[in-house]
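For reference, the chain that follows is the form predicted alone, supplied as structure tokens.
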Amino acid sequence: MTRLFRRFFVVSMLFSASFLWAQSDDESDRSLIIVGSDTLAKLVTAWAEQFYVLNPTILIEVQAVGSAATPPALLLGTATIGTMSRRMNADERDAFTVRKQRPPIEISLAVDAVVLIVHQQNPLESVSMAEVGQIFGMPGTCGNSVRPVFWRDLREDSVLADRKLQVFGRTATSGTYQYFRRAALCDGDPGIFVNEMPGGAGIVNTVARVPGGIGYTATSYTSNDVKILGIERPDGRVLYPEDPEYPLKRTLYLYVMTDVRSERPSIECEFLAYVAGEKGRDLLRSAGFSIPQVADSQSALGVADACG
């Protein structure tokens, strides 16, 4: 009997990380290649790991290289499933539709929040959205004209008064970058002073070591080593990610390359059924995400049910 084993490796370079489960002999043509969001990497990896346990004769690869990698990977057929922390834009959709003669299958996968983080010893507790624009945007962003350079420019009584703000954000290939630019910077440009990093975990680890640091990242990457700031509303309330009205909540998406509804049941259909099932939903919640209550596109369960 052919002996199967699990081979796992991680390639972690400046802009990429990949995870592979495969068999050593009797290579199967059933493969699942998932490319895309860094924000969803830990969740998708957990799903893939458990799905492999149930389906040890398939090859599964997860590449967490950023949301911008998803549309071209699906278009060229180098991925079977793509994940994004933003929706495909009009150009990406049009290119897919022209090549595939149908629009992409879009699934509202999960909900999370983008949070502002500082060092644990920073006394700052909250900021307004106007201050977010000042801290992270170029002059003029959201109508602001002054950028805080020192912590005293943000809070006069700060114990960090004479220390410079060190600002950290994501790179342009990130869906989190694109979302933050739209939702927090009024579609303006991030400041040239922002230290851009390829992954959310890197931002958390850096801010945890830099007393004067401030950055943004997905909630799922936060740890006890950093402090999550509240967002001040004009009515005086301070909102946190668990609040329904928190202004930086977003939906995360999954895209499928094949037209699962017109082909025989595929490995993508089996994976979507697992994701939509009880165990898949439990992993989603334990990873710090929530299930969309009102989906703005199809659900994983809906697509799985529609599979050939």
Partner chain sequence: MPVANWRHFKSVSLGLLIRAASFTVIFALLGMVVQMMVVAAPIFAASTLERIDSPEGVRGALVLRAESQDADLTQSTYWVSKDGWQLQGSPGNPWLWVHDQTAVRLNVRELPSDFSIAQMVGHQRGLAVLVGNTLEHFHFSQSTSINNVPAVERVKTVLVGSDIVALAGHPRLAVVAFATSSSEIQVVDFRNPNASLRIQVDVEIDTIVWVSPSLIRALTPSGDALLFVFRATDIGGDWRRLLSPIEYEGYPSEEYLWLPLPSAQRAEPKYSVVPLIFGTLKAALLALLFSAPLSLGCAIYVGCFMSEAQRQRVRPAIDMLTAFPTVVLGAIGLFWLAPRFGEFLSALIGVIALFPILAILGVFVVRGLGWRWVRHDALDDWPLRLLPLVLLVIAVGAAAGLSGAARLPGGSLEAYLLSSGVSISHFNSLLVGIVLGLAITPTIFSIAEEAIHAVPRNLAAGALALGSTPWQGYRDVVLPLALPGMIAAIMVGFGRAAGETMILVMLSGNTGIMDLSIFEGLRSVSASLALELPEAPKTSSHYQVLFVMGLLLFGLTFIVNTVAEIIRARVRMRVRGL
Second form
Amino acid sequence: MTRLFRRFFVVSMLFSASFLWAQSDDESDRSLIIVGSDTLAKLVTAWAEQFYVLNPTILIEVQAVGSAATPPALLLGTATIGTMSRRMNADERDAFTVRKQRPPIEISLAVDAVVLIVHQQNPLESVSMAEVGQIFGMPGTCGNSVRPVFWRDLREDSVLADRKLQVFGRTATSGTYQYFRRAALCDGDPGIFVNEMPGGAGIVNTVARVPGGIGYTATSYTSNDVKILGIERPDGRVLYPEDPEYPLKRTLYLYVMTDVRSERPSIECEFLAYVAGEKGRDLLRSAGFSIPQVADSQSALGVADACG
Amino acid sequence: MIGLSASMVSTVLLIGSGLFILLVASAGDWLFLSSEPFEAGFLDRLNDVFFAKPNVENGLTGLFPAIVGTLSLVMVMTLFVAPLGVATAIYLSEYARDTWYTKLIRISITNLAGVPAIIYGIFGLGFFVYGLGGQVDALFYADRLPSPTFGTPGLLWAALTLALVNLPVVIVAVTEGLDAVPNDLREASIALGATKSETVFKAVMPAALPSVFSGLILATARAAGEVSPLLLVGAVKFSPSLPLSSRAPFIEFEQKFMHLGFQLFDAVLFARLPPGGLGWVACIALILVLLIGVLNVTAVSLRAAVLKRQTVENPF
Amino acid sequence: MPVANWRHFKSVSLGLLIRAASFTVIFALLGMVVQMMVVAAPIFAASTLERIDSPEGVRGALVLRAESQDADLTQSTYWVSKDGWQLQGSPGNPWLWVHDQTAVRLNVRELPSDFSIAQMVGHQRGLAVLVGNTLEHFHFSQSTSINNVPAVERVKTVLVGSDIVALAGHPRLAVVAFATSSSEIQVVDFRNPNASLRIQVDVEIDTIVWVSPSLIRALTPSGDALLFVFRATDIGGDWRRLLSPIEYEGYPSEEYLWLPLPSAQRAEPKYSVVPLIFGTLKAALLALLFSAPLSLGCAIYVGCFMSEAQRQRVRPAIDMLTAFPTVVLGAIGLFWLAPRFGEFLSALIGVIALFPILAILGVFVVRGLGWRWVRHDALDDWPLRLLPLVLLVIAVGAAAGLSGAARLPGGSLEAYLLSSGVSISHFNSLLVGIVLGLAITPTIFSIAEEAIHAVPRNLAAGALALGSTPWQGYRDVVLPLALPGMIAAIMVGFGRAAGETMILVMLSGNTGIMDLSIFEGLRSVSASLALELPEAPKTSSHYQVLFVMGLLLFGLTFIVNTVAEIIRARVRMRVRGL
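Please move on to the form predicted in complex with the partner chain, as the form predicted alone is already shown.
Next comes the full complex, and the chain you just saw is listed first.
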């Protein structure tokens, strides 16, 4: 028995020794960690995968846990690139000014729409923004007083008349949630009756299977299993996500926070160059987003060019 | 009334088999019959299950890296849990007297066994990742700061966290095995002049070795299926590189890794599944269940071999 | 002790190493508690106010934001709502809502006209009005809107000691800072008005401004600036805010709400842990309801009536249920059970309702087969032999349930319930209870079975010898001794159900409601931890409150497990002597 333990002891000592020795290896310095929004997760993962094929020496990790993770990660240096499905707010920016003396580079990455989805067999075609506030918010949101509990409260002739509305939304740390709260709920609270789901895809999966379900999610997650609702304007016109005046359109952002040391920025620049290039844009479109029309200083291409 | 309780047993067995059949049917249906979400053809689909690249459409990816990641995690976890668990079990079985300290240890073990896994995740995040990891970074990897090397979730911390989660399992299994060793063996060893540690390590331990393996295998099974702590300490949705490398020490301890249970969690909640895509989820679930089932069976047969020494006949 | 030789030395040192290793168990447990307490502690800290000389090192100090000052003291328009309503007021005159386009004027009766100073507090959600010697705090809400005019409601009245010279409202929280005529700077938190902070200065103060959420600047008439740093947690130093119902801004009544925010947003964060604890307890109790009969039944049979050999075979078979990790059970529940829940429920009701009839029928069937099939001396085989019968019972019951449901008005159980006013949510507590119950069954079974099996055989043998039937032998002799162990098993099962994460994340719907109906969802502590902890900023109040909840969960499982362990130790003592 002691022989076994002796051998084990020796092996573990060697292990630990080599583990200390590994730190002298500089090769693994080329790593890229991307954190952030779940909405952009599939796209960023696909980009990372393709980028790795082109640059096998660069280690990429993608963590899509939610937009709220990006500012702290960039501040701590846990990641150098972060995506957010909302803009960084003033408080988050302040933290950069104080800690790092400069703000992160903001890039308008893609344009996405937040859509309302229902079950395929739901006869509902469109809702007004006021109704959206009634359905998803606490009573009193946006000046509405009564929450529709049954489908007949919303539309009198609904086939689903006696069923309750099953409302699905995202969790509080999601950028989609925060955008929706600002744009559709007048900054008010979402109802506690809203079933919170951690991922946008989960909402689509669930609403596709629940006849009385209604939820909100990003267009990139929708599929043919669910029906996308139009938004009624007070003047009667119904807007769909393809229309330019669709009210729930948002820009998705990418933030780059690099270190002042010389060698580090090049990895991020290479990645941005890939993202802005032809292959990157193709992937972006196939993921369901569109390219934003912005000035060069805010586009991936412009920034990639600038960092050279 | 006896019939009633007997039928409870039957019901449980039925439910277990029913769930298993459900998974097999769904997975089989997808593999053999349906045509989504990847290409048609059984072999193609089987290949996809293991080796597919991440798909932009639905966010699913092959399981091979996850299996490797799970195995690496289990290997490193065993490195930590085996010595600690065995040593504590030896203490409880061979060295401990009936003092308050021993009672405290026993209560601690039972409590550790009952602590929700997510709490281990919280502790792992705070103590291992930010605490120890931050210190390691400050001492050894300061030139890479503020980009953290060990001050961030990774394989090592996940393995340590799971080692804590599984410590009670190993301790209980090894203690059982040690208790099953008849006292004659110990007495004979002492009579022949062996010291206490010689008795324990050279006479008793070899007899209890199957229990050690049984405990470790049970720990492995739990490590494969426990997802909650890994949400916080190291598993990721996708990592293009395996946590193994050709450079020493051959395992990348600071990397994040993919894990089988985490892949299932991710597929269920974050993947955009088409109507026939449930089969994919069933595949992942089936592989996981088979893996854990096989491990459990192995552990149990080892345990049975050890416990055959202690039987009391039932008068009923 | 003096060592005799190398072998002795080895023995002693190994013994010490082993003792040291055994300490890790206690260390791990203590470490977890200490670490969680250390992280959670700051949330209970009281708010602080201190004077500083220079603004460096204060977070956000360098940023001067215009919108932190929502109203100038000289202007009389305090707020413009989204619909264009301006709140106008000046000391001594009634308050008015004036619409900027239609110029409609409405009296605001709720606000006092005899005020001296008024300031916006908390970014357009509240108004602090100084009336004589009292500070009154008003909320704006949109609930009862006529013409979309925001409603105003008085929330709190705080008595202040001396005359107030200058007043400023916090840009985000319901906090005001003011300077008094006796050269004192005070900060009052409307959430916790009794704990006001004061600093005495020696100079006369002219104006006071909230430069950033943590920095106050007071100006003397000569233009000198005094700086103060204000730190407060999101619960304002009052831990009762985590537990008691609170009338939040914009809400007409007191509520228990869990709506935390990940970063500084414009709304008020709400940190009541009560709905979460309610949800956890509800889920755990429902799980016990479903699991206890099943697992205890199995434990009784395997522990008491099976031969040793068979027991060694059947115990692992039931433990095989652990081969389904909770992720898998959650996935199965989400994709296979939840969409068909109405039908499943009808089938279940059918089985349970018909069970007595079918059971008695079953007894006759078995009797008809002359007891050859199930013999008392072959108790080992009963589960297997009864399996076809059980399958038949389940099938018949399920079929009866389904066809019975189809015959109900409405065509299905769900429709029938709908017509009676009961609506089954997609993610409901019953679903959670069933799946969670399945998950904890092996745990309860394992412990209960051990307890039953530990009762010495000779007692039971004695009862049999005196002529009792096996069941009587069990009920009167074994059960009383095994009962504490079975209770301990249930307690451990409860602890496991309370701590379970995956199933609750996937199947509970995470709705923060406190509804007793089993057809509605719930929100549990563990699911909130799993969903929110990975992204909560490490220094935020949200993170700290999550750790408080982690401690509560840990405390619950600790108490339950320790009590169970004490019960089991006592039973072990008692049984040993027999």
